[in-house]
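One chain is shown next in structure tokens, namely the form predicted alone.
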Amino acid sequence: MRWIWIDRFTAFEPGQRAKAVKNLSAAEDYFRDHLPGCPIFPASLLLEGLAQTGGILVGHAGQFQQNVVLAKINTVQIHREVYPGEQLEYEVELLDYRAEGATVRGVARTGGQTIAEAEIMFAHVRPDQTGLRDNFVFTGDLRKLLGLHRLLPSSESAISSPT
């Protein structure tokens, strides 16, 4: 994953739902080149955002065995726009797991009012389907950023987190 739409993780329950906030600063490219002379944050980042968080919830379900994408956006609801100086909260909630993919229905609020909501469906691919040996989503790199690695079992850290 090239860039990481979350800062952190505030609530996380395996197989329920997950808590992530992206704090935004006007000192980030995006409001200066999205809109020149309107700093708003792209809606499509926010849904990345909400996607991310619901995408770690999924793979931690499996494990991180697997390859989770984003594979359909069913709903989207934008309310208003997002500017500098705010903090996103997403919030998503595990639906639907199954062996080919899961669905979750994310929120994303700042200061208490909600901004998006959206459902969002992932497919779970496997390493040796993508031509590739490793696991190129949930890298042990970006496991140690998020505070996942936190998240397993020591022995399944020691297989899943390598460093």
Second form
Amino acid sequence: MRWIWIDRFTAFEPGQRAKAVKNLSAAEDYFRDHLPGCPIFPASLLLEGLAQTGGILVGHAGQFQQNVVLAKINTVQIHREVYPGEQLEYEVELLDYRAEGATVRGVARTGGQTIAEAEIMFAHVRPDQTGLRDNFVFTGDLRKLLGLHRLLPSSESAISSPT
Amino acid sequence: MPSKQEIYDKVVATLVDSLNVDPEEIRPDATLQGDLGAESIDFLDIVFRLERGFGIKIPRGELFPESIFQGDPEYVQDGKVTAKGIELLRQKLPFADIDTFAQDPQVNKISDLFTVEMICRYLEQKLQAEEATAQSAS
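Can I have the other form now, the form predicted together with its partner chain, not the form predicted alone?
All chains and molecules follow, beginning with the one already shown.
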């Protein structure tokens, strides 16, 4: 299984905000264990989806040249549990962006109802700080899988950075 | 321009949010790492919050410089900061209490220079400079 917790982007305003959806299927493995007989979408994975939506917004703002890693969850509130059959809508907005990292504010909803809110901080990590290959976060496969190339048909040269 | 007390109160609120500490734990001489438990990533978070809270831009390294000595033996010898290193600290950290540090300049105590008071002094000077620029432009 790939470690991707969003299915598709539905809106993408470079350097500003992004929306993505995640459909929850009872067939997904983790529902078997979380919890046995009472499937609930783990809050940690909900946060991961929100962070991935935000992380890609941040990565895009730097033309995917930097490794963007989740550094800190500044605040988080989870209002209710989420179950198989529901569709999560993630919406994030870029609050801060600079060479060292970025902060986003995110909301997760189902059917227009707010499920969770979080402020998440990301750090830009240089390859020499990890010993890993140049860009281990934003591989071409990830971008293709998420359909970013469809959302942004005007080629990467048209991508604008935040001001 | 906000008063010294207003700046201090806002810095306290910023640190409470960023470091999840009680306001009572914060004193002017509290060190960010030793007393308030800040980790490296918290410094960036604090910079973001100060920028938002005070409506200013804080260039990289201006408030919290990184890797000041870069292992250069001219600046650090036998675990102590040299006289030349102290001079470099005065340039890089003009808002910190270098005089007290210089009395026992152990390099592993560099992090103690980052205090609540240091942030306040930086902001006072920064906001004063911004106000002067705005006045000369008008």
